[in-house]
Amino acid sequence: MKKKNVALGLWLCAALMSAGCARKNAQSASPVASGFGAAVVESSGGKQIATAGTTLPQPLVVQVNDEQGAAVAGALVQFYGPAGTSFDPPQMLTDSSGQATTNVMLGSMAGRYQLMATTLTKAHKTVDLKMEEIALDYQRAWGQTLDDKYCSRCHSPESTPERVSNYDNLAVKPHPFTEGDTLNKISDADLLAIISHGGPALNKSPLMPPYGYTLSKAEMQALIAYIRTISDPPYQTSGMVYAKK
């Protein structure tokens, strides 16, 4: 009797495992495409900034178009990223507007993440789109917080519900922190001097006030690290992380 119970138990375990595998395989199978495009273009969600290991603030949205630039519904889109990056969902068919939307969680490593969205043409050739996102470590996330509190009101021309930009009211326009063509040429020591002593420290505009009595040296260094990370073009490429299929 004991042998029969053991055998029955083993059979049930095997059946449950088999059913679980079948469900997993069914879930991982790619949906069948009913449409095919010629290009993938970004609709929104590129060049976002988030703390490493967290989900991007906004979803990533791409669109599949045909040769004439019209949206294609039912095209299969697959998303790829570096190790540690996850997509929810990682693949889907485009909707009636030709778009595919996914939420992206960045990996635990700070740096620039190159993501990829791919689809197939009618000839079953792969076309892809590369997009870049930025992951911040603790120091750079601290710098972002300081930027939001002290800098972005003047250095960013964009207003938000939380902050009205003062950029257009200034006679001398401050450089946005993403303006790598200019800021990449300024050394860390000179940036530290400008932040600490104001624009006149390097013969810059006196509209840039000194923050040496407001921010600690560690805070100023965190702000500089953040500026270096978000610069466009990149200040340095050693932290680049590339997507791999």
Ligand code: HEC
Second form
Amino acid sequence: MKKKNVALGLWLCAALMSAGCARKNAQSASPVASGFGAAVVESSGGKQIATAGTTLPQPLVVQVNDEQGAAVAGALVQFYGPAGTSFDPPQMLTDSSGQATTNVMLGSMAGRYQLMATTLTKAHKTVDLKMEEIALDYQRAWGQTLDDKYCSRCHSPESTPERVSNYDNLAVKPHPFTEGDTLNKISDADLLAIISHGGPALNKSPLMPPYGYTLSKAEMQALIAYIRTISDPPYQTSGMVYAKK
Ligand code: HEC
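Could you present the same protein in the form predicted in complex with the ligand, rather than the form predicted alone shown above?
Next comes the full complex, this chain leading.
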């Protein structure tokens, strides 16, 4: 595996012929592990949503634990993603709390990105952790902006510094758009109907307002594309981009 990395580095150098290559090669020299764990677990940073080709809002934080579940310091963690994904740094030793933190830039392709963090056990076996992030294309990023502007004050129970959630005041609770168990069962046509004509269009509460006069058809379609992309479990299993080791 290491050989392959070196070969790829050389290939990149040949292909790029730039000063940046020297730095890249220096970085890819693995730090030497002083600790070995039994598992990598996620601390935070999975299931984020960002525009394709941009850095995720939160860093990815993983922890290496031993058989007893205690944190291991000095363990080597390496991060992998689908083509186009980059990690800063791509590998590091865990700190005194057993954690490794990296910033992730997703590739330019929209979809679900499967990322992976690996570490070595004492027996030199590789153990890994898979995580998922979502990259939005132009239409879906537009849908996210519209959601922030029109929908999330009711559909998201969480308040942000810019927006106080109205969720707790609603007699009938809407679903966060990530709730695939509910939203995946509603057809595209019904989504369009409820967004356009309001709750009563689907015999639901009038607390869900009609947006047919506020939003264009293209805007409603962008919202639907966005809702389909962020649902958990996924609306469709296609569009998954796997990490390559
Ligand atoms: C004023 C609060 C409010 C706003 C703003 C709002 N909704 Fe709703 N929405 C509701 C409520 C309440 C329901 C649940 C109705 C029911 O179950 O009877 C709902 C239901 C829905 C549903 C059916 C699935 C579910 O969550 O139960 C969809 C889809 C939906 N809304 C989309 C949207 C979209 C898209 C926007 C933004 C363009 C939006 N809503 C804005 C209150 C709101």
